[in-house]
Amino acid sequence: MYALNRVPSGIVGLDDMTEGGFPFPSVMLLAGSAGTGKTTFAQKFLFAGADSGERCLYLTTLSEPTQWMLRFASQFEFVDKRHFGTTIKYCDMGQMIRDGDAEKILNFIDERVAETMAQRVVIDPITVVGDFLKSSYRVFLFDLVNRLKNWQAVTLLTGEVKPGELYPPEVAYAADGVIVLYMSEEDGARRKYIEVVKLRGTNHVTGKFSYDITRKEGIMILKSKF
């Protein structure tokens, strides 16, 4: 049997969930509505790799400015400010995404990884590019997936959902998985939780389990599954 390389996520909890981590390379898609933690996970998932000496790359799409990410990032005690801009590259692409134009932003996410030679990869939220795009969407991700696929880097798509959807169809289908985070109102409170439903390659824990966002270990999921 083939033995698939992996890459520990950094996310407390999770490899164990996981046989080890992501596969690499791979593309995963973290799904999730707002306040859910996804960007948190993100920047997680980045300094794991920065501490351990990869290089890594965070894109930003439609999202906060990344000057303000930054600043509420430091508040984490992982955050090790060191890595700004040097192990851990930062880059906008909001106003390529507002022009439209999927192949000059398929050169360009290619141009910044063969720059950076990143290992980790994070762009965030890739949903939003699907306003601009429209009909193209889908063959935008089918070309982004298989350009990221050839780089030898793990890659992290993050994507807002919908009232009523799991995770974003669109992205989930091109992806070497997908896991859902999600707050549920239970006893007059909400409580977040996590689960993977793809993880190609892997024999992965399956059903939900509770997470807390703490400002030592950023995302971490708890034991107990549900």
The other form holds:
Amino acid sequence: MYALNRVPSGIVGLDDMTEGGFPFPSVMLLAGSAGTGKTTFAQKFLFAGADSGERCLYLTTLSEPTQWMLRFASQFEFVDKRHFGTTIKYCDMGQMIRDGDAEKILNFIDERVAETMAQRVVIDPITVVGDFLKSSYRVFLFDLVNRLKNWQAVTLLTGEVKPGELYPPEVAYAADGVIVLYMSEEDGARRKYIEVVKLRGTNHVTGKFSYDITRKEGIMILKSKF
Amino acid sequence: MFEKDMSVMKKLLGEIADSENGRRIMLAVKYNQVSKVHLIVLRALLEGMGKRGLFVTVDRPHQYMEYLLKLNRIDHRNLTFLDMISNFSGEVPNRGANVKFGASPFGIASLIDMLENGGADVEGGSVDVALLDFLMMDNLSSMLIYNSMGEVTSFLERYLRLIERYGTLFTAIVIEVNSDPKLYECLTRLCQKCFQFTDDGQLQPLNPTVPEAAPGNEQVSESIIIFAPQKRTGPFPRPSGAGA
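Condition change, the form predicted on its own to the form predicted in complex with its partner chain:
Zooming out: every chain and molecule, the one shown earlier first.
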């Protein structure tokens, strides 16, 4: 049987649920509402790669300006600032997204991934792109996912969810894997849970696990299963 | 390409050139460094040695490698692509003058038939191996997705015989150690020198029998094996348990 290579996610406890990490290459969707830790997860994923010598690329769309995102991210202990702009390249796609030209967006991403030869890529968040596109969002997602895999990288697309939605379905169909972060109000407190909903080629653990966001590790999965 | 990549290329060129009677070199590469090492090997062959070659793509459409060659300003006028995968990629193939398309990655025997017989049934014109200096495949292990182990082994045997027949032909074969440890074992037995491409971009000597090089080790999960021209004597060492 052809065996898939796997990339460690960098998230404490997650690789135990996914047979050792994300398939390489692959495109993963990380879905969650505001405050669940999508950007923290994405940063930890990139810094884990950069710490082990991989090249990384962080593309921001229209969510949080890069300068502010980095200011907050720098509070985490796992953030080694020597990676800023060197092993991890940051690129703002805001203007490109506003123009809404799918082919230009795809070509722009191609160029950035190829010139950095990134092995880990984050697009944060992907869901806003659909709001601005002048052409089919589904076709865009198909082309995006296909191209990203052919560049030989593991890409994490973050996705914002609407109220009542578990994950953005159009992205989930295109992605190789779907990880959901969500919050649940229990006994007057909001608890955070993570669930691997889909992961192609992987006998992954199902069910929701509680997690914490810590200054040292970023996202950390707690072992108790609910 | 970075300065340290250039120094790796020079070291590689030195190893290949230091081969009056041919040289078989294995580069152990982490799976996520393969594109980079592809570029280093192609630059060494195309620019460093002025060779003319064919790059067979079975893992991903040729346009990705072509794009990287352009981006890194590697002169690839003497490189032709034989793209076996684009018809299944869901993309619009980039049809250039130096690209030929095979029907599919299934039936690996037809690929070697084509190379042996001058490229019949290839969209975009024939491929005359006699006019080439090197053959390269982006990832032999990907063939295991579409073909049996026995078929891939048989292909490899005929492929290496083809290289020998022409005498002047180089080849670089990429295999994923984790995916096919038997092929890896078989090929490393043919290699005279082994190097490891490290995370920090260095080329260091490697003994393939040491535990660090064992199949399953992430650091050497992929290997690029370069066969410089040499007449091999003796039978091809078939991997154990490889059925037809």
